[in-house]
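Below sits a lone chain in structure tokens, taken as the form predicted together with its partner chain.
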Amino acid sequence: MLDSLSAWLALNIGEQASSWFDYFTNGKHLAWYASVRFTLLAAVFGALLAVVFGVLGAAARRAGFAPLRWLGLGYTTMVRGIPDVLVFLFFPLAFEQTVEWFMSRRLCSAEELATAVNWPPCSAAQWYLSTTEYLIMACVSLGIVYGAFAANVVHGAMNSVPKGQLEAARAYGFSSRQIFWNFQVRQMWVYALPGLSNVWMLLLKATSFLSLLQIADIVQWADRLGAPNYSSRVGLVHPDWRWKYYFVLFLFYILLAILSERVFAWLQRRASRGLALHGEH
């Protein structure tokens, strides 16, 4: 299809459109566009595990037992002190050396255990990873980073669900349980919106990393496709480009970026149907 498309274009707009659909359509630019999956699918499971990471830390914030108290505010506090490369980069590393301790142990030999310097202390118990066993722990690690900054916004937005209602759920005879989960965690979300909008685009942002866990994203290609390309055919296709491939990206992000602005201010319009929020008649 692709050929005959290049075929039409030569014959109707000129050779030079048709050299340019054949360059923007070979197989690296092809490859490059469908690395944009990798993103995608990372920013949107990433961003459901925040959520979950985050209800779970803030009702941590308010539990009766204090050692998970103080867990759920160290984790939420976390976000403030440690960068969140760090963080993203620590957990797919531990969760990767800490299954390579076991293998070890069940597969390597004791004098190999004992006299090893190198890791693992035997190639049997060495994990290759996948793209895709990366492209998981990407995703649950950026649920880890971004879910500590959506635990702050649903802590904030539990306190902002009217107390009546709470007191009311109480009236009735609900169990603390039940108030907890069936109103208020139910209830809260139009205050979280807002801010969960502003995690999301931070989410968003941070899904640029993926290239640091040895996933070809769509920044690892457009780095690939930009550097000084020589062919036997035609000698010097193009010199360093990489600074065009990196603008489209910037665009491209920037396009999400807008995208995401328009479906969350739709989203806030669905969510506060009927209620007389702050600010609105």
Partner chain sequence: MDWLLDNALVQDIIELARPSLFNIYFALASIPIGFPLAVLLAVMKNSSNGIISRVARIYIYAFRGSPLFIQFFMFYSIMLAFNLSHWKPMGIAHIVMHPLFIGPMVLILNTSAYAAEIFYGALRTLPKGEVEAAMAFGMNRRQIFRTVTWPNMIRLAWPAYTNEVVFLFHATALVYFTLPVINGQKDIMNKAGELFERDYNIFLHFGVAGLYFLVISMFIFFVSGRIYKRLMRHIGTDPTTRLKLAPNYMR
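The form predicted alone, contrasted with the form predicted together with its partner chain above:
Next up is only this chain, free of partner chains and other molecules.
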């Protein structure tokens, strides 16, 4: 199909148009377009985990059990201060080497463990991760980092729920757990969504770190494709075009930001239905 379209362009528009079409549809460019899925998957599943961690973190901060409350406060306070890139480097590597440590205790001999100078101690304990496994760890890393931000947003939103409604629910005999999940969590979304939209934007930008986990994402492919190329065997000969490919990524992330704003505006309208908010008459 691509060959037919290239031939049609050459016949009706010119050889130059056909040449450009062949360049932008070669194997490397198709891999670049396909790598968009890694960015979108990491963003969506990282955001879902961030919401889960955020609600759990906010619930822990409000718990009556003091150690649990300290844990929630520590999570929301300390993790927010850790650079995103450091979590991306630390968590997957620490998890990978922890798994290899347990594998080495099962698969490596005592002599190999005693004389090892490299890691892992023996080849049998080497854990070879696929792109899918790295992507899962990237989603978890995003969830951990931005879950702390989400927890802070959710905690503030819970405090914004009118106290009178919670007292009325308590007067009707609802338990503390029922009040929390059925009233406070249900109503806090309308107050939390503006803050969560900011968290989503930050998480979306952090997906540009995927290449740190050996994932051939859109940023890594843009760097490869834009690098100076003087070999006609691999496509169009060109000097350093990286800034042009990065400009395309700018447009891509701007488009995602615009779409995200519209989605959050729709969610805000949905969450506000049937609720009487402060300042509304």
